[in-house]
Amino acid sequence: MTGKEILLDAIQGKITERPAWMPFVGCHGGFLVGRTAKEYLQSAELIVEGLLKAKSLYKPDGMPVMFDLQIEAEILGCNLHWADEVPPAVTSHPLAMGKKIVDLPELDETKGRFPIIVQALETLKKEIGQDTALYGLVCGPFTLALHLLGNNIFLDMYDNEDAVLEVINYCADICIKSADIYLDHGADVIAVVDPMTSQISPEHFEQFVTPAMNRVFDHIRSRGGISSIFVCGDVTRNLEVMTKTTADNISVDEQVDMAHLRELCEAQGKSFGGNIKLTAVLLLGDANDARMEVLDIMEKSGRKGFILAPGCDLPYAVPSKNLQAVAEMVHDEYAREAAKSLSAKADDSFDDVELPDYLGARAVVVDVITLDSTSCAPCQYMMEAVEKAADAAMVKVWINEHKIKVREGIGVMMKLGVKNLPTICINGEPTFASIIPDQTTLVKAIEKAAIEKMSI
């Protein structure tokens, strides 16, 4: 079977040989050729040239031609802000500028920087198409909705609940006229990647992301096409409404239990994908570590309708022998074997890592454990809540970002007890893990924190 074979069959739910791989590799493939996130991702050629980098490397049974939750936001008016080594972060919310839905620029494939993504697809489909499964990832309607409103979609959706319908469905007919684009050229998956889901309840995914998120799947479904949901971030609370949409696939980060996801997906009929640590292990660990996080997930997945992948778009400087570990896991059962006779190596203590002096400091000192801000979009918006709650908080706050991209985040990590990403701590202890607050709520808890400062 071709490893294309192996990745649909997996989707549909049945039992392969092995794993289905999937790298997510997306600003990933302008490391492998020596250009900027920002070069790569507006260059068909250079996607072209990444990813069949990726693929001679790899070894992958599938893999997205873009990665980048951007696309829709930026043809419909939001500015992105880019960078040499993320993806490009938005930065502009044209729907709390004053702007309608009906202002809005109409989303065709020759608009922004889908004639890159078509021409690449194209391209792609004759070079590899007949034994490698292409993705075209667009961004869920959720998190295109907080694009175009910002942060105040998580007040709204208490105080003025059809208008955030109103721009949620309206975002739904977004990702079916993207995922039309996709599979009109070619692409044999349509993922639905939802991130800011996580950052909401069970009761508000039922209720504003559901009816939207279906009727997207069921139009992929209409088309003959096979859909997934990935979200990147820790979605635990809402595993079981993800399980329960119309999609043919859940995939998922670090976070998530996949013992517990396969659970889930078995008794929905669905197949399930992730979650190796990007950090930890693929971007700071080595080739041993790759290998026994690889061993630890295909165990608890088993081999009906699992798909291995990293938790989300792959960090851009991720070594390449990591990944060739990886594959070397799916491909070869004698390596594997011999890696299970492998211990991984000892945790690190972080001993040299220090915690900011949170007794002695003249302020409320805020840390945000983060993936990374400039490229993970809860993350993004969780530090501009924190900001924001500074500047209108009474008293002095000292915010900082600890991204787990570095060893000494982990650490910080480590030696908070944080559990979740991204998490927001108030002197030193974790407060708000892996959910935004509302800023009123926010700027209380940071002044309760002075008090109880001046209290000791």
Second form
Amino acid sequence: MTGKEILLDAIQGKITERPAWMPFVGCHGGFLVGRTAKEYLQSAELIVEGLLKAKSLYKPDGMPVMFDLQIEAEILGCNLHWADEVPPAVTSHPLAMGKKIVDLPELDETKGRFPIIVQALETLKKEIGQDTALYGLVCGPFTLALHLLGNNIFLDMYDNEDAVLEVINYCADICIKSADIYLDHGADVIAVVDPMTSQISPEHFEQFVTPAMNRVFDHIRSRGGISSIFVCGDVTRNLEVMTKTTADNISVDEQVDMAHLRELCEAQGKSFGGNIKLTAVLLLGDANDARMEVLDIMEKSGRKGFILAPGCDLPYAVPSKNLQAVAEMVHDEYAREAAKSLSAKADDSFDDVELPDYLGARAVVVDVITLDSTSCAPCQYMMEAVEKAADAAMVKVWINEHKIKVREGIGVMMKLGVKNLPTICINGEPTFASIIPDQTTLVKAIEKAAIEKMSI
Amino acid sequence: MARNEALFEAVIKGKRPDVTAIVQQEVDKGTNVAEILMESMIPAMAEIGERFSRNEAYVPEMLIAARAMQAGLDILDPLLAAAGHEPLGKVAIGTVKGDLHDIGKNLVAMMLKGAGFEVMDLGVDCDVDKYKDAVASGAQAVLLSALLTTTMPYMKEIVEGLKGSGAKVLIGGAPVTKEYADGIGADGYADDANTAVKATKAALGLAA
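Starting from the form predicted on its own, produce the coordinates for the form predicted together with the partner chain.
First the chain shown before, then all remaining chains and molecules of the complex.
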């Protein structure tokens, strides 16, 4: 089964063999290819290059072609302020400056940056479309209305309801046009991204947003497409009204409790996704923080209709190793097992677990950290490789297997700083993680360790 | 004067014409202007702030309440000044360099104003010199706002830049956390516009 099939199964509410994985690579793609967000988000070539790099690094099942909620606003006449490490910000609001809806330019695939999107989408479709679901992101009707009206929209929701409804309704027409462009060129999923709805009440959501969004979702469905509603920000209070829209999938940010969302989505027959913390974990944390966070989200979310994703657009400079750690948790069940064991014993300092006496031993000490070599195939092969290498080596070797199914094994794993399963440590140093080295390499590493030890 | 319930409710519900009418009536009756402010209007803004923190009020509700409050202040401000009424303190607020997202900053500014502070709104995209100028103009506390993870690190430079100035520095915004605030040595942190008022009072040693 390809990753794309897993993601499409998940988004349609099916149980999947592993979690589907959808990193929202937006301007982070620019970081991956050493270019600014400004350059990246205006070049089909760079977008393709960035997403191909992300594909090889993060092994995703799906990715957005473009993550920039200002695409439609720019075409409709909003001015943009560009920056090096974030998507552009809207700085002018045409409908607050005397223009009427009829004055706004038409939107079609020849306008603004849509030619870039179309070119990138078509190239990516050929390059990675077989096994990667490509998302078309459209700016949701409420956020687009805010781009056009400015902050006045909030007061107008009280002072001039009909005028606000008219603008939001127009914005839904624009969303439909954007969605059509993506669908015409082969996007697999349309995500309607509407972060500003996190700032209004459920009552206002139902009054102003639900009817407009449902028109968009129903249109996507009528074309045989799949839709997602995606809101960055704290939408805890709006989750229920979001799950009552006609979207197929709900994607949420880090503040939402996934167990609660899961319950609501199950009741409405929808799939859901989220919600790895962007700043505390992905940007400022380390790979281990990422593993623990992902484990927690996976446990709360289950395997039915769930897509693992960051809470929102990935920050520009997220360290790749953190996202690679997420990918490892997605694809490697032993990584998940290791994380589970570590998390269960997080409060244990393992003071009573002693490491072998590496200096005193008159041999090279090889510790192999495994799940359990009788039930985990890679662990078994790694143990066999170590035993063979020990026989072949010119020096004396002591081999210990530490199974993390027992507390002593977890203690050794933590004390040696091992993060992956299985791992070979030589004289207390993690030397080969996950990948089983060939015989020659392993023998050489053991003999080298013996020479180092004798020279101390 | 005890709380004028009609005025209190009119501010909370954002009924601007009602606020104007009731405040004018009270002024005409000769009610102490500071009491109108302190007993009815400021508590109303505090209440809407609490509701915001509890996710019972949202941005539109806050904005119409603040607008109604302002309508009352337009009548009261000259009278308060004439009566020698002092603001709670003087504070400055702005979004940090590179950040143009000002909805959160505006809400905090309104709540501070609604709590009785004199607020210097420095606008968006403020560098460290802008905050320094504000302190030179008498701001006892500066509040920094950032929505973006990429602009947030600049807060540290501002905290460093204002060391020794005597002004308190408070930070907030979507990606900002208490840990981050402690890490960069800020004097206060708030996760929404309501707690921003409390944190500012605490940093300045004012009663809650």
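Here, rigid core means the biggest group of C-alpha atoms that superpose within 1.5 Å across both forms. Owing to the predicted nature of the structure, the values given are computational and were not obtained by experimental measurement. Residue numbers count along the first chain shown, from 1.
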After superposing the rigid core, is the C-alpha displacement of L442 2 Å or more between the two forms?
yes
Once the two forms are fit on the core, has E106 moved its CA by at least 2 Å between the two forms?
no
